[in-house]
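For reference, the chain that follows is the form predicted on its own, supplied as structure tokens.
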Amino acid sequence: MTIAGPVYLGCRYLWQHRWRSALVTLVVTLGLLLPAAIWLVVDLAEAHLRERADSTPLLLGAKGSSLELVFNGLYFSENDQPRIKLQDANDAAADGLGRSIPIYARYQAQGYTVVGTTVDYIDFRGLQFKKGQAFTQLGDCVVGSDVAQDLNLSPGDALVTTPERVFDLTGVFPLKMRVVGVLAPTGTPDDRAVLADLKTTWVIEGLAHGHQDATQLDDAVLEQRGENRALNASVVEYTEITDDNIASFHFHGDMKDYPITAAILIPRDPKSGVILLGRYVGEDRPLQLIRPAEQISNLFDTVFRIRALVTVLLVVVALSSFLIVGLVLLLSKRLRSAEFMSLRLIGASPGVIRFLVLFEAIAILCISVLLTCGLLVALWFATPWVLTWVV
């Protein structure tokens, strides 16, 4: 009997016996999978990771987690980042060792981070416009790709606030911002941010205030009382800032002692950089320097410990898993004697039925090793666009 004829009966074999022959492929193609996989999702989030924070020189922050500094600084996923002022990040390069530009990532619109800075963040992190220009003015905001494509804006088109309480008790309501420009795609947590100037994240605080002409809203009359409307609750309250208005928008205090949550600062130099870290060591500052690479860094030796500890529990679990499946093809050669039997009969020798049974559990680990090869290059395709929504 020729090679020939062996595989022809294996693949007969494995095709009538299907649903147990894909049972042991998917066992055996996780078995690969999950050790693989593990590796190659931290190392892309690592790349992921440390290519922002590798292009950020410093970060300055409220004293506390300097992790979630990072996340809130960089990524803009941490809300609840402890606030610091307008002046301390003036203070931090008042001397000329370097330049600072704001963060004020606090408040969602639809679900997004608006993010407060300046028009040189812009240009820091090299972002360019698909269309329309940077924010000029109060209420001005620039959408990432990924905002406008799923909430479908464009230039001229308004964005509102959404409100931290449902019930505010403090009278801030949302903030009606218009679009005047959509950011082109980077693959960064800028693609889901909304940009905007400083003072318009003042203005959804509520240090400035401003809401809907009551004069223009005939529908929604409750009551007239001479010149007095009462308005029913069909009313959406926010500030909306417009070209007739936006000169009585003002604000009370000195702005420097507005709230920012952090400030990325870039030295004119190496040694400056090592100057201004210096200024802020101690642990009687209420504000912290970091380099936020070291952060990401540190963050990784920690998960790559965890790593190496998970991968060895699935490698544990792949043996076992294939213990199991080699017991079934064992099995699976004792039940099939009489058909062994038959082929001894027709002139098979020993050797062929071995080869017989040896090419179906190698067709089955051809197509295990083909699916996890498979699935990992769909992974490393799917894994960055995953960490722009995660991270």
The other form holds:
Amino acid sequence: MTIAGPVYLGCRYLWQHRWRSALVTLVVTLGLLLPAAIWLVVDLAEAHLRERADSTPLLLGAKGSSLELVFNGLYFSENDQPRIKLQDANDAAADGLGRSIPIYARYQAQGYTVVGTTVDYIDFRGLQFKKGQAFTQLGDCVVGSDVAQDLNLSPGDALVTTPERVFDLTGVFPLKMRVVGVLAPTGTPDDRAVLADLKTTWVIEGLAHGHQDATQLDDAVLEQRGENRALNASVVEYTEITDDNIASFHFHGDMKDYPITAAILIPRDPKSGVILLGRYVGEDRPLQLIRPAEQISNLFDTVFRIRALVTVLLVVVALSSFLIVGLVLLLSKRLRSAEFMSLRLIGASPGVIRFLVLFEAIAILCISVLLTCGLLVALWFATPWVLTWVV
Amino acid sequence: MRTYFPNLTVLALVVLVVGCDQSGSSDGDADNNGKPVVYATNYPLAYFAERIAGDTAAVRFPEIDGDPAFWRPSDAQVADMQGADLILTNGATYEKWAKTVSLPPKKTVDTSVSFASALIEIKDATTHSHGSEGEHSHAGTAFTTWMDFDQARQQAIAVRDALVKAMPDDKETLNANADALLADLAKLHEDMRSVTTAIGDRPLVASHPVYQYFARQYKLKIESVLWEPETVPTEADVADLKRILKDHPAAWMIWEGEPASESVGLLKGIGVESVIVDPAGNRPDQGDWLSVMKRNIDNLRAVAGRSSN
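Counterpart to the form predicted on its own, namely the form predicted together with its partner chain:
Starting with the chain above, the whole complex follows.
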């Protein structure tokens, strides 16, 4: 009997018992895939997070969880990151050792984070425009590629911010922002961000506002002290910034005291970076200046240790699965004794029968390996996309 | 037939040159020839930048109808500024629009920051309007900083430093050009000091509240009204002036620009002469910032001459 005979018989057997064969293949595939997938996903996640962290030299924020600061300042995650003052960011860059880019990632617009910053951020991240241009006026915004696709936005459209508390009657009004640009896809959190001028986020917060001319509202005056007029709630506050009312928008208090959640600090040179870091060492400082890359490294040191442990466990589970599969094959040999006897009667040698069983096992293993490779390739392509949504 | 070819070539060249010239003169589409672009928000800064940068940079100052202090840039102009290599602002609340537009801090230089603590705060500023510009107020700080030529010198130094930082390869040229400008400013300062010393403490009245730093630096006693050169004052305006003159007997009114002849006549009727001290916040029709300032000094010599008599 040639090889073709047992190969044909093996293939027919596997097809005849396709559900059982599929089950065994699935067990073997999972046994191979899970440890490999964990390694791959963690590696890709690290590369994804590290790339953004590596491109951000220093990050300034309030004292507290440095990891939360990184996730808010770099990935615009929703958290209750304590706020600092704009002045803190200005002070950090005051003596020319570096320059700062403020970040205020707190508010939402239809499920996406509104990131208040300056136009320097667009330059710093090397963001390109698919359509339109950078924000130029108060109330303008630029949307990331995913936001534009999901909400079907183009320059000229409007995007309304989401109030923090729906039933807070004393809260600020939603602001209708003007979309002036759509960013080209980057594969980073910028794809899912709504970028606006820092001052626009302060308008969203209610720190700046525009309303009817107070000098013309004699009926709305509650109290007049000299030049100051206290007006009642009948005054119409603008919820959209237009060419006609933009001049009426004003800021109460000193803008330097206004809040931000983080500031990217770009030192002039490595030495300046070290000097800047040194200034924020000490328990008594209310601020922290961190290297995001170090925080991500620390995070992944822990993740790597956990990954190694999980991988060992998965390998043990996989080995157990393979042993069970082996047992299934041995048991099936007994179950198939009548079949093997028939083969002997028609002239098959014991070697041919052993080859037949071996072929079936190898075929299942080969299919499992192929499936594992295919799934890993799919995971390779899908993970970065999934990560932009998760982180 | 052959004789037409040179003519056609000349014609084509003329068309090309004229076309290039026209494109170069437009505000937003100027051909920079690869030079760094410097944007200035008022004419004095544009003049300082042009003097210091020379041929090393393309200085842009938008064509503004009216006073640049009450101008508001369009979306396209802000985008133009964002695309520039350097944005020179006057500071001292001159750019009231700055709070509602998005300028890149990396490229934006406040030229009055070195004397920020010396800025004069305007209290109880009245909202008013004139011409087609709409209402405006002089609230905030006094912003005609350059009329104190020592402050102008500090602003010129800020412009020089910003240009050197932006174009380190041209440092020598920039410093040499800046030295020449600073020498001119020092001469202006001395000449102005000389002529204002001659005026002494004789009271003066200004047609508009834009001479605060000028008055402080050169120790002049100036009270202001809210008149415009092209608008003939009403009886109420004249009555307000007369009230001021009771306690502040000024013999001269300082105007920002050439006053209407009726205004000059009205003032003469109450014993007040007119003199022009143009802050040149916008690009003058003739000459440049330096020549306007020299003309201001010459004009004030008439006041000094009358004062000393």
